[in-house]
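The chain below stands alone and is given as structure tokens, in the form predicted on its own.
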Amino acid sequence: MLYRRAGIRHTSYRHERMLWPLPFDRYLVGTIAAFLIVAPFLIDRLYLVAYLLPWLIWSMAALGLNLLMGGAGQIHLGYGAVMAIGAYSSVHLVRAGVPFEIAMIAGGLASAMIGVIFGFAALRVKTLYLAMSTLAMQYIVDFVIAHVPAISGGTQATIQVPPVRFLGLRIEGDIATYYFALAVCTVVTLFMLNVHRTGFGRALAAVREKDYAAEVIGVSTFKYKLLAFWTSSFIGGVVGAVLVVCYLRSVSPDQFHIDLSVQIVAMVIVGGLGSVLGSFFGAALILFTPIVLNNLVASIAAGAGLSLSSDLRAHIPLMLYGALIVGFLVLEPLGLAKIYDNVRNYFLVWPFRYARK
């Protein structure tokens, strides 16, 4: 079988440090990558724009937050505000004539700078107290954006994104925006896959497990907590810029409320803290499950000849959606990525169930 560990021995440091040492993993990653590359020519435009593109963008957002929550163990309930800062900064710079590649980086830097300011709270508070401080960031940024006309134009204003170019190529149309989002998602994913193999990633793991123990062995919690907030906020700012340019095509204050922050936190927790694959699983579950359940409830009601009121039809999928999330967390508190890993480990030793995993 392709999915067996038998015969694989590490004979060099290079082989030991491979991201996917098993042939099956490499074939699976290659197949998924090939599908994503040719997807615009295989699937309908509706599925590309309404499903695949937002999934890539929200997966990037979940990856950025997962670096902070899963990598450094710092909770953040204001990630929507981080994305809003990057979105507004990049849009204003583009409207001022700044090239988008510079505006996108500048949006990430603006988010990182403000994120670090609120990240200072992580040096003195933990757990629920840290959650409250990041929640305060969400409300402060929401208020400032909505009530400063120079930023948003007003509470009901919408700023349109002008045509943009990236390295001389126009980002317009379904295919161009999809490939740009895919390219940025690939860069973020590769960074997240490799960060735990660096000294920075190992220091974050030490801070996550026991910050005072990390201090004892020489890891500066002051430095690495701030670096975690900086890096995570930078990714969030870049994702905010990609979101408004590739998907929303406009930016307004109501797009980045607390609901968005809660959704991204749910993606990270349901997918699996500290898991790159889990961020993609969590984004898919949070984005697509309500759509699937809505269609399923409507089909069952029509097939059974049931007459459901509009309110009931709207609330049944929400109740099923909440029950599904709770069920996943009860079944496996470590998230969807751990469920996948359990299945994977089972087939690594199948049919010898007594073999050591």
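If you're wondering where the values come from, they're calculated on a predicted model, not measured in any experiment. Numbering follows the first chain given and starts at 1. What we label the rigid core is the largest C-alpha set whose atoms superpose within 1.5 Å from one form to the other. What changes on going to the form predicted together with its partner chain:
The two forms, fitted on the rigid core, differ between the two forms by 2 Å or more at the CA of residue 294. Core-aligned CA deviation for residue 69 between the two forms: less than 2 Å.
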Second form
Amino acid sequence: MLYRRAGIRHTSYRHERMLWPLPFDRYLVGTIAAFLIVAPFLIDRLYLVAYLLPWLIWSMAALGLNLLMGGAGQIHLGYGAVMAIGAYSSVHLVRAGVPFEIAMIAGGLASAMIGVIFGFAALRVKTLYLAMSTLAMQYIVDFVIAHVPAISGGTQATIQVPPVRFLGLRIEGDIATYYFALAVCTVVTLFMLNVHRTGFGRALAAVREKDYAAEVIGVSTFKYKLLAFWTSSFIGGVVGAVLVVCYLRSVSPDQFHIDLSVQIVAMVIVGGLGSVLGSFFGAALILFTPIVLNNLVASIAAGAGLSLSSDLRAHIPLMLYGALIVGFLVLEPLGLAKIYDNVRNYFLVWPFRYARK
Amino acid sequence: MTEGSASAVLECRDIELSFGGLRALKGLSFDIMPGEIFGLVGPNGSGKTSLVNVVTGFYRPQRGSVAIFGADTTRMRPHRIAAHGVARTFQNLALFRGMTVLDNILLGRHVHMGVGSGALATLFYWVWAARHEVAHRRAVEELIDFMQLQDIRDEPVEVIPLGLQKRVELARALAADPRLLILDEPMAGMNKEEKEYIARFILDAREERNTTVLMIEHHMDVVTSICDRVMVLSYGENIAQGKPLEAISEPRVIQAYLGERAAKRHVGAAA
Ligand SMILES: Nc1ncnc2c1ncn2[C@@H]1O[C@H](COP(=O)(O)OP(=O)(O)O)[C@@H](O)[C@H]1O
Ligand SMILES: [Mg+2]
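Could you please show the structure of the form predicted together with its partner chain, as a counterpart to the form predicted on its own just displayed?
First the chain shown before, then all remaining chains and molecules of the complex.
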């Protein structure tokens, strides 16, 4: 009965716009949330740090980019650069003695300011041309970071992240960093869920679907395109700060190259444009399939007595991303989220197949 | 502004619009008064949609001025004009695909949402945006009842029949509580019953919502029965203006519609 839609009566408009009207969805979300909260005491430390933590961080990044790509329909191939700006800004501020709470927000703001410049490109060009301009911006930001010693400390330099506190708590050790990432991820997730039920999300979708019709109902396409870039970049900047503080523990320019941007675009597309759940699915698939596949290839090769060059093995993930993006664009453009939805719908109306949406 | 026209809802003066060599609008001037249902008629390609596009800010006229409620809107962007209380529908539907009927109509409320449609209100949904959403939802539900769209509220707009889509678009325009409603062929492709529905909605909108209406329409029966005044365009020129029956029976209008020779026969037959 958990799955049933029938029998649910809405008594107010507010109630109807609940995030999860179905009891089944609420139990599922509750279970996952409970698992994430007790995970540090439940699973091996190695899995926590090597799988769960990066999954949370990359999911946040995918959510931020999904606001722009799924929500406002603007392609962005330079999200890695956006994250780099937030990461470098916050780390420099922390090193200068600014409290991390402020440094993290400032990192977000720095990314948002520069991200809006990407947005100005979007006002003039669309689709393929926007892809090219954001790509160009990625390389420009990469170049500036690497070649301005004041930012990167030199081309080959790595800047250590000093120990930080957040609201008095030390973000140190596996458990504290995990919980901090989980907390930020929760905020970003709730924000993105809310986007789907407010005028903000509707206005973005209007700009995405038909710009002249958006204008005629009073939505300024200029304002909302820039707002989409601003907000998405702000999230990207904050995620960049979380990434270096919780996971990387140090910053160097090569961490934020085009590879990262492509990785996050792949997560958004594979997971499902505009879907919150999909961002988590996409992040999991893109992060972990290469690992699984690499191990698989290695063991097959070992079994067959072949030796694979490390070069080839390094390229397997990239080829895989490409294959996944093409595969999903062709077969299921709405991504993993849509596949999940189909399965869920199947059970929602089972056994009344004719009622399936 | 000229004397006595201060109360006009829409005031167009000497509008001149060309596309390259083509003069689409040739010095059009007219006023629409509060509470009027003003018809805009004329053969295909006579410039009706272009005129509406000028009024709503999509085209910039080469000459002339547009004033809405006394404010000069000639060079304003469409979304600013919408904020002046103007809503419109399009000849070829402009609904947002992939969104439900409800969300489409809710978007019509955008001009009244203010900061409620910002990113911060979204972040603090429970203490901020939710209040706005509920208030606007109430207004929209009223409209959904008024336009009898209850059954399709949660359907994606692209799956409902064309006639209903036109009705949804009208509902979206009305959701803005416009002071001036502009309709570009709202009844195109409709059967008699559907046409009557729309005509009723337009009349009710005027009575209950104090809306002034500018309407492009081809169906002469509709025009003569609900419009207070009409303007007839031909090749971008105003060839007749006044009470519907009088305006459309002027020889120049008959000629524009039927062509010169046919018009002579028509006049001869009538005599
Ligand atoms: N964007 C445009 N570019 C070029 N010509 C246009 C454009 N819009 C309209 N026209 C031309 O202007 C004339 C009037 O068109 P329109 O206003 O659509 O007429 P109506 O709505 O009365 O059928 C037509 O000759 C049309 O081809
Ligand atoms: Mg037209």
